[in-house]
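Given next, in structure tokens, is a single chain: the form predicted on its own.
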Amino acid sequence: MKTLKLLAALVCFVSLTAFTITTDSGYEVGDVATDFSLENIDGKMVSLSDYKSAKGFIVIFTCNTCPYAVAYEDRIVELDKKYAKKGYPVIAIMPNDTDVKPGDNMQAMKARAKAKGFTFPYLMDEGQKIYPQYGATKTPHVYILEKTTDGNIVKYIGAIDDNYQDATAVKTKYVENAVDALLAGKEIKQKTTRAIGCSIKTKK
């Protein structure tokens, strides 16, 4: 009897521990993503709920200073141009602590967006409260959300494609494939990939 009670307690502990780890590590595919209100480079606050006609969102944690993020800028612009009109706009969020990375401050964000012709909101994660909710660890790190009656459901997490160095050498366009599947009402074949990029910068 004591052995059974001990096993039961152990199972309970493991279950609670596993739950805690899952929660602390951010969203998984199938989770409902909560909305946010973050400052855009134009000074306005932006929320997902502002996009009344959207079918979903391509949320990308990115920045000015990471070479990986910079390498993907043109491709991010193209994603927005291709999918915003189809109901899946890009929402870019800068998650770094600007005391650690001054090159990612709001003025630098404004300048970068103007220089690269960003067609999407570029938001500051002030206080670094949103990226931990999502579980983002890199720049860039993508979360595709589908708007449903139950909320914004996470449908894909990971990289934009399989070659950050050379857009012309890409073999698999993870984000495009995922959004195309959602638009066609089909199951996404590859729902998670490993995000390749720089670590998100925080104070130690």
Second form
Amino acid sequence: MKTLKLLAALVCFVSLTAFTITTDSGYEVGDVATDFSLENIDGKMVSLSDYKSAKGFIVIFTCNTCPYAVAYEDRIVELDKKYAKKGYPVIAIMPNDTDVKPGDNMQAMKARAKAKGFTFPYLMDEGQKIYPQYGATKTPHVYILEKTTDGNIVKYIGAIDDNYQDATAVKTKYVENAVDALLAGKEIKQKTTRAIGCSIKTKK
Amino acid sequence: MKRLVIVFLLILSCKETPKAVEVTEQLSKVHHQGEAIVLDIYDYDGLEPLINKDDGKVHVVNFWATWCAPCVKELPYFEKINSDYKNKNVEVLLVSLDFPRQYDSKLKPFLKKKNIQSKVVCFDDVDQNRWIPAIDTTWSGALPATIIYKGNKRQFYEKSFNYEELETEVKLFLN
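Can you give me the structure for the form predicted together with its partner chain, which would complement the form predicted on its own we have just seen?
Starting with the chain above, the whole complex follows.
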């Protein structure tokens, strides 16, 4: 009887573990984020390791064609203007397959960045190898990383703020609060939030 | 329909707090002169009872928007489920996340042009971090997304469907 119980517990444990593994792909807060070498809109390759004096990064998976991403463009520019000089630059990565979404191809990215006055790199996830490692599922999707001797540690995952429609009606600025906490050496209060967004486009 | 929702909310509000009564006042309708399409608009408190009905029917709830290409692509499959399974106690609800400024310019013309027969409601609630996990704890927030439920049995899908896949899932709820 006892063995049976133990066996049942074991089965339960194993199935739980299996479930966790299959549903949780990508980073969680505390994980070390991978670096990359991706092409920027100016044709140069960009890596996190290029930023010698950065304290961390605001990595944002975003694109031209998603209305939620477009609604946040000006706010992403503001984030970079405010935090790049404090050591947390914005690094934007466009994760969509450009055959599926031609409006997100390099030429379109260049045009959009110019029109909106992007002050940060806007990188193409060529071959779509980076976003799955981060576990991004949509645009926009934010990962705040802190640079440490152990690598770039994921400190926050989620939304930019709590109002995708109206920047003037925002009550909680999740990303600003998180970076402010990091800069002050304090614990981030809200480490994960959910953001509505457009699914990242892939060939089936 | 709107009256029904309000009655439902009022019943809810009796059980809980009087706050829900205020929520009903936020419900509004989009009227467009010369157009027959009238859409109900809900915040999450208004939507919640619509996606948690316990009426013995199988409910297929699809979150979509006119600008979401994979959503538009799979819309005919939901329409087909709606027409083919109507007599089998299946109800389709299309929850549009189009932005309010595009209800008249985009959403209504789209519904008219595609002759959408399933029930469509507008969902307008900016507090994403509140309602995404409330709708399903596993939802990362990407569109399209679908819920199929009957009473307490419930399944959430953060994916695109083809017709066969959708029909297979619906059938699992029919027995």
